[in-house]
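Quick heads-up: it's one chain on its own, the form predicted alone, in structure tokens.
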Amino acid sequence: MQPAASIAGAPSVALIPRASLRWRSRLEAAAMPIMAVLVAMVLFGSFCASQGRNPLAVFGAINKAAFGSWYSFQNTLIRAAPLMLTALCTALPARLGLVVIGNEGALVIGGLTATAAGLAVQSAPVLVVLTAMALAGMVGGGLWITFVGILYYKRGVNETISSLLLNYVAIAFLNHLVNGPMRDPSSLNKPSSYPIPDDKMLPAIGESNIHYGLVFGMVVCLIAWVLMEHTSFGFKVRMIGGNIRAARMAGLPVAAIGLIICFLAGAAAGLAGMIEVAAVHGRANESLAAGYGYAGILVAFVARHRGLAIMLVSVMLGGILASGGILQRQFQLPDATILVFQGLVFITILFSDSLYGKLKFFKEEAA
């Protein structure tokens, strides 16, 4: 390859082949999360050893509970469905450079609005009921995160803090409604809303226990991938995330695009809330705040905010969530031990971000 022509006596600069740039950057993007997860596994194994448990036996039990049989794999996929959708609540704004962690609140609000819509049209055909619930859940969750965007773009409020605090507001709102206006008098020990009729629930796929929420999650992830990677709108989003000042100078409506992304992010988490109501719980209660929103943050960071990778990581983390019980039964470890593993993965992923572009192997050599 010939060196580029020098300008005004400046030294010539060798051009770096495009293929070299592509494979090194792609390898780094794939290798860094994998190495971070491996480090987290080593740390978690050390923690288990400190508790007098064999780390290899613990990891073997986690694998068996998550993927050891068709029944256990079904439980993994059931948990993966809401994780795919809540992960998008963090992944989409991240492409703008925003760190939104209001996933749990958007899921709860989506579940509440979906329940209200389902009860309002419960006498209609099942397709109408489920459509109304899905739309209501997406609008409720979308508006919830859009409020975060309004606070950021109009008032300069930090989006991470506001979205985090709104999680607690949403949970308090849930508790108020299921203990008050929406409460079913027959729900004594666990205050809940009136139930969605059984024949209007989201059905399972074939003879399995897996509900169609998994299909919803996969389809939405695919749509998000196409939107962000293969459309002009996605290019505008990436441009804003890369350099917001340059985007404004280019005439892009930064605030408008940001609010659209916030709505889409919240709508995905709101749809997860609808799925939890229509396929799992059948009503709104405190079980909506089961932690899928917070786990979705981890999925988004491990997947590097990419729609296709989110599907794979959601299955992995869904398996980890499904294995909490076996650690308690087989190793007499607290059920929350699995949360230690999640926390270690999150910490190592965040630390790995500081290493991007600094490891010698992934740096481009001058041609």
Second form
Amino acid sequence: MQPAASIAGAPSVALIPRASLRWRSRLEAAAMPIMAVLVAMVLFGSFCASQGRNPLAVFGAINKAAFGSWYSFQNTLIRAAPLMLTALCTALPARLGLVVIGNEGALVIGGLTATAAGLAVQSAPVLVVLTAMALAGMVGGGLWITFVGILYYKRGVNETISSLLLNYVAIAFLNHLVNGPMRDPSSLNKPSSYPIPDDKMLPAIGESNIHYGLVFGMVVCLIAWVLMEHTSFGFKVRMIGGNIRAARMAGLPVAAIGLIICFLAGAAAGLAGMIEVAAVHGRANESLAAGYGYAGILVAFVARHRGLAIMLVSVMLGGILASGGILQRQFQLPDATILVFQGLVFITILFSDSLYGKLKFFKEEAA
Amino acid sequence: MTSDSIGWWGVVIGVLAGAIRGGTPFLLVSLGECLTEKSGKINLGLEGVLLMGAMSAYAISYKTGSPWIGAGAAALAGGVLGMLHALLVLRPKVNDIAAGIAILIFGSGIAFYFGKPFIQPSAPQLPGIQLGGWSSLGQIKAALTISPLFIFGVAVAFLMQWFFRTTRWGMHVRAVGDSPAAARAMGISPTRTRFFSIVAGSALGGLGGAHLSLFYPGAWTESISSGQGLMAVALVIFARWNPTQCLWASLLFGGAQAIGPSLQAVGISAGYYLWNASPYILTLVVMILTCSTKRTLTGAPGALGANA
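After the form predicted alone, can we look at the form predicted together with its partner chain?
First the chain shown before, then all remaining chains and molecules of the complex.
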């Protein structure tokens, strides 16, 4: 275990002797989110029952739509890919003790810069186009969140508020560009940029419908996990998150590390934007702001900001998002039902934060 | 009268009208946020509260035929959601900001869920108060048709100023916000004081939602609040946790929001979409100019956001 970021609410375990292996607190870290999700499912089930739907049937339908067949599981994975990346936009700064929620904005900006780069080199070989798009997306998104970091470290501007405001600015930028300078005149109903040529798009993996974005997401999550848990840089980040004054006393360049993390966080979300353009939409338009950024915040908190857990939670939430359609068709439940469920999960997860160290079973025996 | 014949004055009047009409939800949510933050807690969930307020006001106004009952329902719905926020943030180790986002997601989910059937029908609106009778210009008359909730908000702003400055309860709220430990030593319960501050603040936020759906823009849609509840947090910082300054700040923000549409109304549509971002950019600029890493801001509650 590591000194947990204060915002995650995880208990400080520094006082427990290392020798005891601490399996109970490890179990606690895994069991609490699972229990919280179970409680949220019970609450959501009661909600469905109060709306005259059989909760078991609703859960069955969600399960079937998300994981029931190879086809539906592919749909789930396609949705999980951007979630893994946008979740990192919240998860990485969280380890520093910052609450950054500019995921949606960084995704949109990354999508825009990726589109611009892709269009600029569209006649180049496909690998060049995709590399240019990925790099541009990461740099665009990265700088966007770095700006949040600069405001925080130089001016003391609250990072949550500024990152959130920048989401709206990013969406305004998107609307301005696809209605003006970048607009393809042939896109009438839904103003869009010129399209990336079909043969330059991010392809599907083998015979499946799943595009390579999923690989990007998993690889980036793995990198984030190694970086945060197994490098000295990650240790410094966690130290700053644990006790910023101690970190300053130890001579850590707090602001520099913070800005690097902000850049990486934004770059991950920017890459998600690139994937959405290069693998799904083929062009930049308002579909970019489809809420993957906001859902990523939830993923990060449920996964307690850990890289490996983010992959798992993204697949779960991807499945829930994929089941929105079937709830509407089969049960006449509006799209927002999924949002209610997400809200309930978030609330119970936070509630469980306050129970860490309170439940007797998870208490380590004093050694 | 067309806007051409008054030319650029159309823009000025448009922005002025926007300041009052568009500023009212800002005013109510920022007053709510101000009350909550004075007690030492942050409520980012006011965005969800605003949506809940807008939906319940519209739905109840449609069902009962009375916009006033609708506004009451909005305050009630806001208060209930605030109660949920309070139950979360008053527990140990729960981060205010994260709880706010959770309430935002949950509140908007509930609002969209129950609001779905009310997107089509039109509900009775709150009556406007005509203050522009002296003018023959249609635009001025329209601009000075004022929401009763604006009048209410102005009254609350001055009342809240008086409340903080002179009443015993106001002092309790401030004491809890500055130092919960000292307040506890004085025999004030921080938990109870904060609970009431959060619930009352959210009820005010709910009324802001009622203005959105029952006065201006005057319909229930899912994109009706567009981040106004979130900006309340920034507005309160800008207003230095001072209720009367919340009033001026809200007018400024309402005006900024109206720049784009007013310019478009006189035929200038260049950068229309960029102007949409002006309230957000204005908020950022204000925060950049006023924040500092060196000192805490004057008026900031001492224990703001800290977990007690």
